[in-house]
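Next up: a single chain in structure tokens, the form predicted alone.
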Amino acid sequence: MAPKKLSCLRSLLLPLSLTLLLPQADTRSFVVDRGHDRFLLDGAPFRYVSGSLHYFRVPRVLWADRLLKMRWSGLNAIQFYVPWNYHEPQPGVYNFNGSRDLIAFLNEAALANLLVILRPGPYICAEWEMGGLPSWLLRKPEIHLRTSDPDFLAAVDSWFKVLLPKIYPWLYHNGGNIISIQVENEYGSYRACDFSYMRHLAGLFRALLGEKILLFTTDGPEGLKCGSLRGLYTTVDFGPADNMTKIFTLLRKYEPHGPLVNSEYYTGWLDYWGQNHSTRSVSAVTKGLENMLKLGASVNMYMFHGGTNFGYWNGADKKGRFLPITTSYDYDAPISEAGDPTPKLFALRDVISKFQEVPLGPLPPPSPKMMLGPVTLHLVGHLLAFLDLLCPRGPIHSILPMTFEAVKQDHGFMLYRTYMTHTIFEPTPFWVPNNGVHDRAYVMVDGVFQGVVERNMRDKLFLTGKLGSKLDILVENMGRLSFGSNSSDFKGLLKPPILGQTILTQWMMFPLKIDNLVKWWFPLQLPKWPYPQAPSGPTFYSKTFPILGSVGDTFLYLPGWTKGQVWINGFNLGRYWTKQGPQQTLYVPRFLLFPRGALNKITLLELEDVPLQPQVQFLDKPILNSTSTLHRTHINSLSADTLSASEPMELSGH
């Protein structure tokens, strides 16, 4: 009972103790030392050795766990990001409930003894849908982005007014925990280089937290020209791999005295669909940790945890081609996807440990693992069965096919609907004009799937259909660009498809709300609907099953089936692509799961094709790269400037 009572003596303390400190705040400053090179913390000499999560990217209930593993490894400092789409949803719509409450994750932080490094954006990148930008932005089609176009500054500074606000309270000279705060995020891979907007951020800081707060910015070596700003503290990010003696001496070009610091050291890297599991070797970011602090830099280590992309929220890069990003944001980090120590982690503890007391004890162990299966799924129905439940509203009507942001649908999918004028006897080429498929369509012709049509591909399909015969596209958004561009990424169709010399016009537009189908429609005894023997094309599959034995975090393997969305419980595990990898099982964290005497329920959306034996099993282990991806490169994309086999992938921001 001992530690029960101080868990909960420790909560009772914790306002108490902010209470405390108010009345203190002048005595409790956070600065630059630029006459001896370091930060000063209440006056004397301070590094940070900082890790970075997202907690966007982790269950509230798990983000007690993971910050006390992070302070166990000896960080003094976390790092995160703070995502404007996921607590802004719709133009003047709020949320900070749940695992959007971002007082509550600062409030953990505090209980684990972590002063925080905040990176509110309003751009994060951060492999995250739009990076962080909400798309109801592109509702005006001619914004720009990032810049000084006032409509863009509009939305920053009604958003910023709501949250620089809540956090006021806890910046360190307050008594809270928050030492220092990123302006924008890696602004010089932008190439807009507008320093107005720059300096507008800058103010509109200042004016909301006051002249205490340190301000900085962080960019790669090759961005530091236009993204540091005078009055902002600059910093840089490089990796392992990287030449930290030439970048330093760079970053001392623009910050001449004051602390160096590297504000994303890599542990690892993120993963794209179709290509291998990124990994980082531990001898190579321990060696670099141990060079960076024996200057007496400052270090922040992204990821620290990486987490999990759930829903629609991964993004996608644009190198050459559309690359979006995985389910998965492991990232090969210190602390698992699961949230588990791995060799990697002890090895950096025994660095930070040269310089700088840990805390003593032992780490918590893994979380138990479950296995279970295999779990045969029922037939549902074809996706078209549901439109009513799918799109209550009805379709909305349109001679061109409208966009996503059009139609102020945000994520996830949209069916285009449109009737032949002619019988076509002989397979006719259909495709969609410059590359007008954003992201992937998957084409049905009187409810028969024909196949996929998708973004930067020149593979056309071939059609036959009577007059009067209904052409259905699925269209997929599979996330927006975080980083690579600096266009506007909309989704749908976004120029009207062609079949033959026939342009096709005269489009009904369903928005579909899924999640609200499995959540609410599932549950109850749906009537049987009529399908094909071997379906094919967007459908759904579903079981209830028990858990027997205790409940553990666990892995969804999808053996043979193609892609789709997954949910468990109601609840969207995410992405999942098997046939295209490299990630071949989906996190399942254990509070998701109905203990022993409850049925558990499974809904997939199989976009494609269903394996013979449409199976699934949980697994106590992840598999986060398959054998199918090795060396796969796509070589048929419709970019000019498409990389080849043998280049090198140019480097994300974040």
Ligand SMILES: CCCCNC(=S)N1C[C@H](O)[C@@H](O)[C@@H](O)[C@H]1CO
The other form holds:
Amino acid sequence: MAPKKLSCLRSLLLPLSLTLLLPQADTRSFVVDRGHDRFLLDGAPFRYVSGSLHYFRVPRVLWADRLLKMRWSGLNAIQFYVPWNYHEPQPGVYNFNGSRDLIAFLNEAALANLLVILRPGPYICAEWEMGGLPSWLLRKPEIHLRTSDPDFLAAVDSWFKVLLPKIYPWLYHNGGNIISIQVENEYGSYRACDFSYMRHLAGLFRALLGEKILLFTTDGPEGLKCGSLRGLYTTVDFGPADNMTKIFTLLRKYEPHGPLVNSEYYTGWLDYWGQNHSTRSVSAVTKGLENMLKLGASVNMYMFHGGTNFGYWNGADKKGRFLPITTSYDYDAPISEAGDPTPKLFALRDVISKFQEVPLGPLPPPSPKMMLGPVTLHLVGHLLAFLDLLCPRGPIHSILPMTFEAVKQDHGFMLYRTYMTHTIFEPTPFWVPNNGVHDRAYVMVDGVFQGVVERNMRDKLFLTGKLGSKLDILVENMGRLSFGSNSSDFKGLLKPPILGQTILTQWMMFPLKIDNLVKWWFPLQLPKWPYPQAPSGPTFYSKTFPILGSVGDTFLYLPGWTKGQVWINGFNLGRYWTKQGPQQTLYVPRFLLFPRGALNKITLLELEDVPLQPQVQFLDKPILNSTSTLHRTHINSLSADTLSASEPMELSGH
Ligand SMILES: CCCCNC(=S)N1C[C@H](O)[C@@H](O)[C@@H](O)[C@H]1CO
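Return the form predicted together with the named molecule of this protein as a structure block, the form predicted alone having already been given.
Following is the full complex, with the preceding chain placed first.
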């Protein structure tokens, strides 16, 4: 719905007298009043108290619920990114449908009476796959991302010439709810410091959005030098533990007048697989917010609702080593991953209420939760048994291994196959030089799982084999660097592996379309397993099951499983890594599940080791803070009723 119609809708909802007072598009304005260090909205002093949520981490059916809760919390604005790679999956192919319907999300925000601070990038960071940049940019391996590299700018121009005209009608002065737009993202933290790039972006935004919209930049205090640009309003980001006075004083060097703005006030923090769950205390977060509001600053809380990295969408950081982000983006945010208000939300609402009106009326209750299980899964088959279906076009042949990007495989998995050129009797070291496994390699000889070689790790495998034995290497893309990348994060085998003294050549690459197989081909007439031993390593498990009671949000718990990917009724729920933690459960929104006895289907691709009992549980609470060592104690501490089945179900096997 275009904003003009929207304002008509609003005029229907409001008493006529008030409608006459509503400013029409020609008198609407959102500007910086440098004389009084404040914003003006329609000419009146205005301060935003905003919160971030990412439509791309929340299924569309849940958008209205989350936005209502944010409005009720006392926010008058929301802030969100637009991930380029979410909307342009292939060059020139655009997707703004379903959970990618950006305009529908803007409309939902308007209906919730929330203004919008939009951050369209082109780079967004956000712990999102490649910081929002599409991986197909890397099909030109020499491209210099986030610079005035002509190849990069050509792709950026082409994308923004599609996106920006879509949001133009939604600019506040045109009758919409977008009050400001960020150019790039923390550019000052990027090594390039390419001012012609930033000037190009600013010019493009002005050309496509006009002169009225407020354009701004956001940087940490150390990034202001390279991240700010004349003509763009300068803002900062910092968290509760940072020195607000010092940072705002530094900001004044760039914006001597105008409102103080913290565009990312961290209410929590991100999680990496294998590290402890991050939290920020309620007291610290609320104290910091109050101090900023007392100064008259406008603040956006990052995140107010984090959501989930479904599918393969998580990004990664590099802090000495490669650190993939977890599937949960709970962020210890005021609204939990499952959409439930936390004590932090109520505490923040109390602070906001000291400075501006907060809506009255009850907050919607937490969503209904459901426990179920245990559900015992059955072996569907080894990944290699489905190779023809997973790679219907057959393999690509090359003397040296090719990257995911070179074969146009954006996400997920690729199988690399070669044959042993001589018999190896003694266990012989196998490795990939220059840390060239991006990111995890599951190694098999004639279908027998040998172990894992992973990025950052120096460990080697020791292999034996016969002349002509198949050497299969399943490589998993764990998500491209979203921050801290001084070079492009190509995926796959970046160097030819070495076995003993032999550089392995003559490769076949099988880009695997696993999601298609799970969605369309299961249940299958099981293909014959061609090897004598039982399948080990990458294997599919599955089960169909009815839900006899009422359906609710639930948290899939996979005790004893190691690492893999999960689909529920064909929806890619994301990665699990029980062995690493800290996340032990995956959020399952209730709308994914069929009620009243209809059959639901869970499918796992377990990449390493399967528990003796291939069971999973559906819990009514998440477990996000149990690293592998902690996990055992945690599981012992869970009350019996949480762990044991609520009641065993009659499971119809398929
Ligand atoms: C280790 C953090 C990497 C840098 N990211 C930082 S500081 N952040 C700023 C960045 O702009 C935002 O998109 C988020 O990525 C946020 C962390 O949640």
